[in-house]
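Quick heads-up: it's one chain on its own, the form predicted alone, in structure tokens.
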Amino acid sequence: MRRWRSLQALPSYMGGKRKLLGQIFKHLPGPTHSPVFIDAFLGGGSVSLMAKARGYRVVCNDIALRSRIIGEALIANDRVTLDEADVLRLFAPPSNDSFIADHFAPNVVPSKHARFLDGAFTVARSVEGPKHWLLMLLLVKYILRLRPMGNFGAKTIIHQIEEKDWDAMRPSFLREIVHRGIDAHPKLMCEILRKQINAGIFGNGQVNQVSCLDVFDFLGQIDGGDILYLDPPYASTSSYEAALNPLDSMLAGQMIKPEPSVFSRRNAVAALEHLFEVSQRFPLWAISYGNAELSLDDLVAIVRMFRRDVHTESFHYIHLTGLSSAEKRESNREFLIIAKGEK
């Protein structure tokens, strides 16, 4: 089915909602009854892309540039694709920019790939319109493809790739390197990613929109909507701003100091209460949340301050198996709350 094939266009290891899409949407009215789907925290884009595939008019938002790239390339865009010539443009003579090579090779990306990325970003930034966002998305996926499970903290594996020290490498990593084409010419990886991205581009008869705003500013500007999906960063978990800081810096072309979201910090209850308070005019909420700090009962108690009809589900769910401790794998839970009816 196209709606599931389209998910391969998304960057790996961002968002973590792909396996829960069926659970989320089975509780929501269809687009005939509730046509406008608001996604206030776009993140990795899977929920918005599925909502688009189901026929909703999607209005999505995220303050992060990495998420805006996904939204502009796959949610707002409904017809422009990448062809082989677009990929070949990325291999124009290298530019004088060496930001990635200077700051991220060989600890974050191998030197060969860093040199390619410096030139490719120069080209992508010079392109206008949807193809700018599509090329930027390809480069996001390219960078994440170089990293073991999207983990930017691991250095040993990158050094082994740099030095072609195959004998010292774990067999599982070596298989992945061959499968992903990491040791081949960058064009091989780009062609694989181009085809993946094109699989996620389609129209749904709607004008879908993307914003890149603070969530409170975004919600204050929305005129109306039928379903509001809220997937804020989870309290007491590693912030995306810290975990993905190398990626964010490469996208910006300069070193960025990570500023964790107010939702990521301990005691984020006040931020959640404010979020729900400014969301009261939306008739139906779908909320995703994890159990690092708040229990399901804790979260329901906050939601019930604003909604009288609350349905809950809890799932044993591991976002990144390879990066989680055994204890985390056992204890991780994902909460889903469907709430309607103002108090």
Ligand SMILES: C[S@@+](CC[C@H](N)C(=O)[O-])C[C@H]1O[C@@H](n2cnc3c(N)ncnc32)[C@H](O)[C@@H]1O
Contents of the next structure:
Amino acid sequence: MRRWRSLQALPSYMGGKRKLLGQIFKHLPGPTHSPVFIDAFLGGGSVSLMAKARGYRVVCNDIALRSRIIGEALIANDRVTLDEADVLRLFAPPSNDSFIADHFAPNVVPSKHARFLDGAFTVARSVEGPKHWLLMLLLVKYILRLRPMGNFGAKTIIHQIEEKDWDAMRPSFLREIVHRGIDAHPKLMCEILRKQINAGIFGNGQVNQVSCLDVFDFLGQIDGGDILYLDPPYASTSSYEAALNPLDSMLAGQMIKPEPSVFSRRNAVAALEHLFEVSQRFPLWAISYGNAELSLDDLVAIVRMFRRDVHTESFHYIHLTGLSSAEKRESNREFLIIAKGEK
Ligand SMILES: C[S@@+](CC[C@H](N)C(=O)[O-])C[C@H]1O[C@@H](n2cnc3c(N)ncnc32)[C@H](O)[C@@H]1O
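So that was the form predicted alone. Now I'd like the form predicted in complex with the ligand, please.
Next comes the full complex, this chain leading.
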């Protein structure tokens, strides 16, 4: 699929489906036949953004604030953009908090950026309406851009940036740091991110919605929908709550104790079965799932408990290369299941 400019607006997201968008939508009826697209696990937003571009009415949801920010800024909002003055305000906070500098510098983010982020969050939280969400999205992208491959584990490289120890750094990382503007003034990175975000803002003639609920509450309260896209965390993979805990804590302005989702746990099959059970009133399901714990046959057997007509595809897929070993990358499979026809 050709690179689509609006995707730049999204943060790089663990488990994101950017590279599978063509495969996913190829199997789905268009919005004239199936107008309402439900994305129950919004994550980094790529599937909802594509559904919006295709003209569906998008109703999306994720339990995490990090995803709600994406949904409010890019799915529900269809005309408000960030101008230069909005971003400059981030550099003149009325007061300065030091939560990020105190808890995350210099192991997670370099001190210079931590000080900027503390002030910028104070400003972003004081702004209301779509601009609030757009500024919060800019800060999410900013934080992830500081981290090699979006991974919050590595400390050494952040220490090297802190100490400007460029000689010690791997040349590929050094190039990346310069390319991302991490060694420059925060204004440079903000300006790059502002333009990226604005590239993802468009209307599609629909009223698109976002919720921030546990998936079972969400599915229980929505009226209806034509296509239900399910991309839950995969059983036996590192949970979003643990892997992205520094980001979630910065967004919350306080340290959060990560509580892994039921879908990330080992033997999450019961949660998956329950999810399908409560999804029966949606005529068409598109399901993404990985092979960490279940084979495609295992997964199909579960889906067949609820649906007659089941189509499957399997792809060799690499998520965030920095987070997995070569062996694991080789064996990683991503499944796509299209299921319809009530039993
Ligand atoms: C595989 S990701 C979705 C990726 C997304 N399709 C994309 O392209 O970026 C799974 C998402 O499920 C969310 N999640 C985990 N448990 C949840 C729950 N119980 N209810 C709702 N969302 C949940 C996580 O926060 C995470 O963002």
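Numbering follows the first chain given and starts at 1. Being a predicted model, the structure only gives us computed values, none of them experimental. C-alpha atoms forming the largest set that superposes within 1.5 Å between two forms make up the rigid core.
Discussion item. With both forms fitted on the core, check whether the Cα of P11 differs by 2 Å or more between these two forms.
Written reply: Comparing the forms between these two forms, which are aligned on their rigid core, P11 does not shift its C-alpha by 2 Å or more.
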